[in-house]
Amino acid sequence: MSPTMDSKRLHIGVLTGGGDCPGLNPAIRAVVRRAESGGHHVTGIMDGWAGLANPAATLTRPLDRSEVRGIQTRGGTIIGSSRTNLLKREGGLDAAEASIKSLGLDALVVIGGDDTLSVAAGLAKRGAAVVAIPKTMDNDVWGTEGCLGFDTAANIVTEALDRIQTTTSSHHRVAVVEVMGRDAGWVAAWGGLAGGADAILVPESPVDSAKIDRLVELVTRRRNYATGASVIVVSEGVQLPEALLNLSGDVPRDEFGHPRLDKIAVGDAIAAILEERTGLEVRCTRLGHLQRGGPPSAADRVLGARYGVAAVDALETGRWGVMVALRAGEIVEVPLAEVGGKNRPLDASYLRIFDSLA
């Protein structure tokens, strides 16, 4: 790639990787419409970082404005994504490098959660041309207070508990319901305050047998409540005992060595510990797919359209190497450097709200 790209038509290449979730489609048709806008053009990587480790049978897609045009309102990413570690495949980076020059792309943008951002870290180590864009539902990129997908997700699980806590009252049960959440807990605090929860957990404060204690007397004492119902959010990466999760073998893992969450099924085993210790009926939802799929909220759309220009505007005047970021409201720039690997956990503050709404 080219160092220097003041006043340069550049021919750039996005691509979306990891989970897909509401957002994505609105950075792709900002990234196009801003690069137009400038006398530049656009090639779709298809399938993430995947779509690009053969040299000899990247699958592209062309991007213009009529490409785009419209796809603000649907979620998912119309060029397709991919749970793919190239650092740990052998010669990983080099066949991207190939790829990269094979399709004469001078620059390339990168929407993706830390993951995805390690890997895109490691091409600008060697001098590519890359901006990122943080995008992962459970908004725990490093360096940024908003990432595409998070809006959404909150506002699916908020109208979960919304039709979840009708029915839990009409018939007096406790509720149990899993989000999305694998390192931090804000889908499960931001959807769970919204929607009323009365115990909110999440990865930041693992759960022990004083915590299942005080979940068991939380849920008997709303027994005695009008409705005798309660309602608990649960993140799918909450820490539980082993013991007390009753797994079966190994636990399958992604390409970053993650276990999949939808085999472990915390939910499942703490709605199971409090039906065996209250005695009273227990059932868990677990809302999965549901919150990365559909439109994206409003939020969703103008965050992905202001991080669409902020990445073209980058590239234009060669600040690469760099995460296009949301701070105290103002989108800036974080090196990338500085990011892969990282999270961003649930701030502190959100806990002591949780117990003081218990």
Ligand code: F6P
The other form holds:
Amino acid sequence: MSPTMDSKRLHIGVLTGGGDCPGLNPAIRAVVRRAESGGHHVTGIMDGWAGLANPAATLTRPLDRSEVRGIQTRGGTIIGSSRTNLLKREGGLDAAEASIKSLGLDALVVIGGDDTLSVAAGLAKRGAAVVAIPKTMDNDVWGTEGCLGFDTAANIVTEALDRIQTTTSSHHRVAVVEVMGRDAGWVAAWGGLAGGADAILVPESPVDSAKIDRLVELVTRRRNYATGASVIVVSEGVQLPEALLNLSGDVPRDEFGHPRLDKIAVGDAIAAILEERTGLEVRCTRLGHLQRGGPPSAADRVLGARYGVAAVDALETGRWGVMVALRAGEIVEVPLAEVGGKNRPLDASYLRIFDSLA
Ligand code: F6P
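Now show me the form predicted together with ligand F6P; what you just gave was the form predicted on its own.
The complete assembly is shown below, putting the previous chain first.
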């Protein structure tokens, strides 16, 4: 890749890495259309970093306007995704560089969360022309106030809670609803507040025995008025004392070392504790990948369009090694080197809102 690409016709690679989410396809579409308007062309790298990992057999798909026609309505990613950590693989970045060279790519647009972007930062540090777009329904990429996938996920959780509320109140039960959010409680907070949850548990506020006592008191108190029902939203990443979890054996981990949180099943554990302590009927629903599937919301489509255009703008004018980001409503650029290794926790002000509404 050349460091002097102003006014040059670029061959741009685009990839999506990590967990998929709605909003990726609108961003891919915007990258392709903006690139074509500028006289550039785009190749999709299949399955994230896995597609670049083997220079002898890179997985690619040429992308032009006809290939991306109408994809803004589709969830997932037309170029596939994987959780591949090239920083951990012996010679991983060398292999990616060799693939970039053999494909004749001038630049790369990487759409990913903190893990995928840490590999992008590693490549950028070696001189590759990389621009990143933040995505994760968890909404916790550092440096931006908006990640692709979050708005759709929050809407899905809201709709799910609207449905769980009616059946829970009809049966005077307690519902525990486990939502995604490995390190940050954005989805739990937005979905839970919009869906009228009676309590919201997030990773930023570990659950100790005092908090369990308060939950027991809350559902018991609610038993005696109105419908007698309670709805509790639990982020999958909530920290519970190990003794309260029902773990058997080691929890499998991905290449980035993250445990499979569905195997930890914190929602089931909290439901079991509440049932035992209150004698009430408690049902747990894990929304799982429903939160990441289906058509993107209008907000995710628009954010994808804004990020896609901004990413090609940055490459075209030689500003790479950056992530395009949303700050105070504007699209800005943040140095990629600053993004890795951190995340953006839920703002502490939300914890006060939860308490005030309990
Ligand atoms: O990274 C986002 C996320 O949706 C997390 O909230 C969740 O823990 C994880 O992905 C699940 O990943 P996978 O689909 O690979 O099991």
